[in-house]
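As structure tokens, one chain now follows by itself in the form predicted alone.
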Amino acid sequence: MPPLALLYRHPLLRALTLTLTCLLAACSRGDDPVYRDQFFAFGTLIDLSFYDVETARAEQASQALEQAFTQMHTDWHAWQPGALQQVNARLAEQGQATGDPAIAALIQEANRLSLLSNGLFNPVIGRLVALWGFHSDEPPQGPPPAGERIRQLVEQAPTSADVHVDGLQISGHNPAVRYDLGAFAKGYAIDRGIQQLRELGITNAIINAGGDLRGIGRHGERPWRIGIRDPRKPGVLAAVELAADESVFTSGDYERFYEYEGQRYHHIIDPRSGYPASATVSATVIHPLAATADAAATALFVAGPDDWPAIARQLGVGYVMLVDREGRIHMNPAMKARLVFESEPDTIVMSDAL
């Protein structure tokens, strides 16, 4: 099954995934009552951890989630045939489309978060993402796109404000609109997965999609404890204990990228310039909703070290850590109070603007 958003994996990612799995399971003893399972969707491993759930119910939940995630993966794929591609084609050809309830709700929420981010999370720049070569199952080859081609797409300025959703009717007035929900769909899917677990009576669980996750309840007598990866070195930068219902998402330049003549080009495109955002190497967000955390992490990555506090306020995000290209760590006091670093950072830049 092709991924929704292709991940060109950093060589250390598998080791990090194992580290995160260990943290999520609290490196448990053999008698630790955590059911664990994995499946592949959205271009990554989906790790499930359920605490104190009988095996039959846990297996039922795992199978249900795998089926649901596989269907969402297909429906929301950025460049393979599916429901989202049908909407994109109709918007380009006729300026209007009819979506099913799930796709209409997905697009409406993506548009809402995009507007709150001042368009720094922009779900309709799929043409620009494709121009950079990230709508493919293989890494891009050769030089980056010509500056003139980038400029032409930027000047068309597609934004979520160009699209209106009325029930199942989706209409647009900018033919340059092309949805690519790779910076949002995984979080939205996790939120739906958590709702599904609760309907099945599971109240202590984590759904972890390649290090981006939402946890509910607790790991027995203590909170779930998870690791946030270091964007430039092996292992974990910091650990955090989750509240009863929280999501942790990180956007980084280290998974989907290629290098040409010593320059790294990654998939997080600044819609204002048309080029990969260059001031940030990772942005981590904690928020109750995974969809909001997912979109916010991308928006704050693009906003960069100077402008992230204003965008975080607009998105209602209260916990942020951003690592800039010089290795400095930017965060707000609320986030700093929750993190336990593996080693003390050389430079921390605090912002009280939240």
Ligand code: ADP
The other form holds:
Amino acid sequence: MPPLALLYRHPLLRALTLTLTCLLAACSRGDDPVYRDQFFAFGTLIDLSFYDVETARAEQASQALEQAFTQMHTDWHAWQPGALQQVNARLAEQGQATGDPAIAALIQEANRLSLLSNGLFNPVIGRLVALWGFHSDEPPQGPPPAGERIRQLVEQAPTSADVHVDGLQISGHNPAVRYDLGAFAKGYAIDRGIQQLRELGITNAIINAGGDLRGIGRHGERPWRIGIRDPRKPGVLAAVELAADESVFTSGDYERFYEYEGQRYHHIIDPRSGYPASATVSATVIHPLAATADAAATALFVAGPDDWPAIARQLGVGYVMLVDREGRIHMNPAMKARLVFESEPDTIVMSDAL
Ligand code: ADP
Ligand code: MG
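The form predicted in complex with ligand ADP, contrasted with the form predicted alone above:
Below, the chain from earlier opens the complete complex, with every other chain and molecule after it.
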């Protein structure tokens, strides 16, 4: 996935900032107060930005984060050997598993958010995701799976309500349950990463995983500014300034997909039909916690242009933008008030229901 939508400045402000910087003769020395580093985890580039942190401490924090993210990626991987795969195997064979504290907490939080989303964010449909060929680092090749196989998996209807977590004990009441935390683990990991940064005394930072990010503190005198990727062309759709502690997550049909006979098959599956959700091309959520924002972006993508406000309310999400198949932009007024669009959208559909 391209590491797009990094730190973004509105063109006017960018010009102004550059002018000021050059006037102060700092541009030639390149003494940017932002320390940047990146590493690869969760199938994407993780970009770190720390404002005004001495280099030795920044390097130490960056290394600690890389180590933690690499471990979390292995532990919570949906289809490679690790702790989650073991939980899945035990649940399938014996209906119960013993997790480690981190994975038990992760699963419990995923289950909670899944129930609040009416199961549209459904972290236990691993078999469906695998059937569609997305349990692979390579994009799948068509044709799509046979309708009969999809129908069988949908009928088994695994949901988070089938799983009960009590301490480290995880019990399942449906043998079809397979955890796939692809829609959630990255956000949850970012929240843990931010916690780690705070413990290291870093209070102005962004952790950005391929455009999904959480920012804390500020970029010096001004807030952090970030861009939301345009789902249909290279570049930025809109810019937003972050409050002191906020996450911005987007689920899009462009992240992982293949085309077969002119039809696009992407990686966000509607658990009710078993097919990729087709009414949305991207859903963006702003929320303090990255884990909630990640689960919510996926849930609202599946909910689509008609049902997103009700699900957003249940999830406690206050800012949403959804781009539908026709390119119309759906938003609530609070979100509209915060976005600076690159070019004025043709159609905006406002929802007062959120
Ligand atoms: P991305 O990871 O590309 O930002 P998402 O957060 O929406 O996008 O996660 C999509 C991934 O989540 C899929 O690759 C799959 O592993 C899993 N998934 C697909 N559909 C659902 C769903 N309805 N609920 C929960 N997880 C899903
Ligand atoms: Mg998600």
